[in-house]
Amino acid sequence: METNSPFARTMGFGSERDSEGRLVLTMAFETNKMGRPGFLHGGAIAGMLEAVAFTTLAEALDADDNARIKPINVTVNYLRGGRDALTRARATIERLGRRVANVEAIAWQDDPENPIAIAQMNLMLQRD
């Protein structure tokens, strides 16, 4: 699983499943992830969103061939500051084609209906 990558270990990502069985990444607040005092750095949030999008897509492709996933573009909308609390993120595959996938990822702290950031990613799939 992608959460075992060096980046995931450095960022301290954990994983769990929600009631629908979807992957949810978790990230505890630490001072090395702090931007302005008391708030998460935007790069930490964006990295978490990208990691959950890649991991969710990799899980969906698991039974497929050895597709390599490469980002085409990433757009992150920061909706509110991430406080010093546990942050969770999950992704939804909007479209999975032969060569391109579109994934939306959200990050939240208290309520998934009140996200702190949302990312839209377009990903290229290179298949052998």
Given for the second form:
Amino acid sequence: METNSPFARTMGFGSERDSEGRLVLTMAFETNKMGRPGFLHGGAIAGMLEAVAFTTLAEALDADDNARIKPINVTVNYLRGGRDALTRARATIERLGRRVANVEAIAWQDDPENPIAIAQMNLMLQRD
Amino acid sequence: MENTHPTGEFDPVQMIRLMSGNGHNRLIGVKYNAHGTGWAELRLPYNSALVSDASTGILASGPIFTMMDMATSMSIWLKSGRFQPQATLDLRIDYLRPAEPGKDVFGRGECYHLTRSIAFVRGQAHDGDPDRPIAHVAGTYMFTAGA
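For comparison with the form predicted alone, kindly provide the form predicted together with the partner chain.
Next comes the full complex, and the chain you just saw is listed first.
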């Protein structure tokens, strides 16, 4: 999944770079991301965490690496409700092996030290 | 949503109509399919706007996660027989294989245990044949009233 995939466009993801040059996805609070009134849907947060994990991993692979990335699983821990504010997400690659990568992603609104959700994701690297 | 059923009686068909008519479930296009005691089954119609890669036509995993979040949420109200506000603590999804392009995805959530404060859920998604699942989920919810 890329930040310009049909799903990413449907979700309205934006992207920016933090001071260390890391990819940060952004998502505006809109009614079409809402679950219970006034709060982001857990699925919208999960979709964003998966997207930033996937895209960060895709960037980390060498340009001449033709590995295709497939999601194996994702575990999302919800720490607090996502309120009516801009949400940001970034990912850290914990391990990048030949066949499997493990990526942690966080989503936050005001302070990355105070995330609203954390995801652990395993992804398969399929090489021909 | 909290005052939809002030008497506590839970009507899943009415609930899904309300939930899928607005917010994120409307964007994803989740529909009601079936329910029973302690379980709910929803349907995600195939939609090219939810594809992860236009060259393959394979649905992104995010919309499937959203549907399973909703199906497992509903299964809790169907288990207890009444609506009570809750928040997802965690949800894990295993992607067994990609959904086939063009096919609707069905997601069944089941609440298999309830305590006073926590609900334990699991579920499966398939794209036509329940014996060939595309995803498994497991998670926990916390009741938020009086928390």
